[in-house]
Amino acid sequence: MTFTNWAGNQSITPAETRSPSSPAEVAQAVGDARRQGRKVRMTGTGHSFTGVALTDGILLRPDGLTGILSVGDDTVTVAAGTPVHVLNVELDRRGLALANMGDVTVQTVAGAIQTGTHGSGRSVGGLADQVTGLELVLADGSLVTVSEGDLFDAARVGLGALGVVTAVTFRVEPAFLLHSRRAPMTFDAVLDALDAYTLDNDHLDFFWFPHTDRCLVKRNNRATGGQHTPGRFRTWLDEVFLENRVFEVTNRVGARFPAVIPPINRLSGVVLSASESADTAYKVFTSVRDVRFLEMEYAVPRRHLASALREVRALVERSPWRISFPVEVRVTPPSTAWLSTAHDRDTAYIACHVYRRTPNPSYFAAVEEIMTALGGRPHWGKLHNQDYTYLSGVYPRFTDFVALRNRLDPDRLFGNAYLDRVLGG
């Protein structure tokens, strides 16, 4: 059976597909692959735009490895194939929550951490930085649990190259509310206030609409008051109808008639209005993403964010391209995970999207040139053109990761074409 990712730009037909329901069955699949001379990979829900999860050998599906395995006072252990949105609901039911997360929740927990999924936070990093333990099956078939040391720091964002993750332990805390403020601002006003906004808010996220001077700024902070939401209809109107159904229509029109994209973006910037609410944290962190797109995202040192954005804007203004999707910006603190894009530095993320039906590799390549000049690191699950030569120069522990991989999987049982490119053969 052919596996195709969410965006439809990656697909493969493996020799065999399995849905293991226990670590023992994962170890069995790893042993079978080794004896048969095949590769073996565990995929998630297909939200990576790269080929990071693909294999033409034995493809493991996560459907049988789901559910909460144990709950402690401040930790929860969950099977690797559990979708993030299921984890959120189960934690909330127990009065618990993750401190931070990205906005896409259909991913499996293992897929999310292995590719370095992150949100935006002043002092709390991405999902991998909230991991306190990993259970994984190594290439020799052994099942190990790690909570410290080199393997732990390497495998938290391990790309599936060190082993098949079967369970993840997260640090959790009592459930909390987030106070969310959304406000339209001009491009220059946002950049002028960047340092203050980053320092003064728990979570900063903003979008710039290409071909305009308009941004939408989202500031989320721990709520000190009670819950207050726009109501069910207003939430549906904003998050489902306008941000997805209407956006899908405007992208289809823009695909046929690119000249209408700038005025549509200008209209979007004008109709944006300020809003304020307080709700359960995971409901504020997450959003509905039904319009399918292709994405490239780079992590740059936070001190370079303003200059990088100005260069991207100048690039778009002088180009013939018509970019319908906003450019998204987020920030995170340094990470200790070796291959986290935020490893060892305060980080800003710049994400560029295009409608799936109108791919624009020239746009991505030109933005990538700006980002690499600043020592940018590409998101492992999003489109980029980098290889071992470049990546080994922007990660302080990259060669340590490769050396560990050489020791644990010398025969590249967990290898594939993507890993050959980014980690070396």
Ligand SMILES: Cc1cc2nc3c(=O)[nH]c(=O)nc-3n(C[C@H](O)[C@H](O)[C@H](O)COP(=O)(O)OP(=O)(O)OC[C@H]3O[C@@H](n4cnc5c(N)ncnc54)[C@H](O)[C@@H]3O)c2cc1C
Contents of the next structure:
Amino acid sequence: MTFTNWAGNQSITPAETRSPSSPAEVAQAVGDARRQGRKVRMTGTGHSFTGVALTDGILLRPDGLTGILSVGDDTVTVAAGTPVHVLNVELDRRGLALANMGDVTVQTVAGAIQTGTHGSGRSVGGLADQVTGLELVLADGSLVTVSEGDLFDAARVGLGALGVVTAVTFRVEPAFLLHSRRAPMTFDAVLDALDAYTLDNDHLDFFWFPHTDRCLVKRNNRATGGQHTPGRFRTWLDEVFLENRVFEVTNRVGARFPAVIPPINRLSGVVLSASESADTAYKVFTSVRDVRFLEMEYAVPRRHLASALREVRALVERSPWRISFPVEVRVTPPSTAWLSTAHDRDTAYIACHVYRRTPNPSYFAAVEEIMTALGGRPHWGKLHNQDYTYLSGVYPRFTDFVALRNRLDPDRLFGNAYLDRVLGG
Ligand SMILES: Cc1cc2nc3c(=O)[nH]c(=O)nc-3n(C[C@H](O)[C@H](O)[C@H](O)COP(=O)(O)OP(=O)(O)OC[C@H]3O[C@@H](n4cnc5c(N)ncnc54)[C@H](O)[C@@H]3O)c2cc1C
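Please supply the corresponding structure for the form predicted in complex with this ligand (the preceding block corresponds to the form predicted on its own).
The next block holds the full complex; its first chain is the one shown before.
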């Protein structure tokens, strides 16, 4: 059965596909792969844009390995293939919640943490930073549980290179409401307020509309008052109709007539107006993403954010490209996971998107050049051109990760072409 990712830019037909429903069945598949001289990997929901999940050997699907395994006062253990949105609902039913997450929650918990999926947060980082324990099947078929030490810090963002994760334990907290303020601002006003906004808000997230001076700034903070939402129609209008249906149509038009993109972006900056609401945290963190796109995202030291954005804007302004998707900016605190893009530094994320039907490798390559000069680290699941030589220079624990991989998987049972490139074969 052919595996194709969400964006449709990666696909492969593996020798065999299985849906293991227990760690023992995962270990069986790993043993079979070894005996047959094949590779083996588990995929999530295919939401990575890179080839990180691909294998031509035995491809393990996540759908048999789902569900809540145990819940404590401040932790939850879930099977690795559980979608993040299912975890959110199950936690909410129990009066609990994850402290932070990304824009969408269709990913599996293991797939999300393996590439370092993150949202925005002043004091709470990406999903891997909320992990307190992992259960994995290693290349020798053994099942291990780790909650500290080198394997724990390496395997939380492990790119599927160290083992097949079978269960993940997350730190959780009492369910909370988030007060969300959304406001249009000019590019310069946002950059002037950047330090204050980052310090004063639990979750700062903003979008710059290329070819314009306009940004949409989202500030989310723990709510002290009650729930108040804009109403179902307004929510549908903003999140489904304007951000998806109309956006799909404008992208199609923009693909045929690129000259209309700048005026459409100017209009978008006006139509997506100021709003305020307070709702269950996971509902505020997440959005609907129906319009298919390709994405590159870089993590740069937080102190370089303003200059990096100015360079990106200058690049777009002097280029012939017409970029219909906003550039998204988020921040996180330092992470202890060795291959987290936020490892050991206050981090800002700059994400560039293009409509799937109009790939623009020159845009991504030119932005990548700016990010590379700043010691940027590409998201493992999003498009980039970096290899071992560059990456080993921007992660202090990179060679430790590779050494651990050499010890645990010397035959590269979990290897693939993407890992050969980024981890060095
Ligand atoms: C619409 C959209 C929105 C997104 N939003 C964000 C965002 O807000 N923030 C962000 O940081 N990223 C975001 N991403 C990127 C996405 O979160 C990551 O690429 C994530 O890894 C996808 O999870 P998945 O379940 O689809 O895993 P896949 O892409 O299928 O796999 C990712 C990696 O995990 C490995 N893996 C999966 N399961 C296991 C397992 N059980 N054991 C070992 N390895 C395993 C795979 O082999 C692969 O290496 C977005 C992507 C899309 C398409």
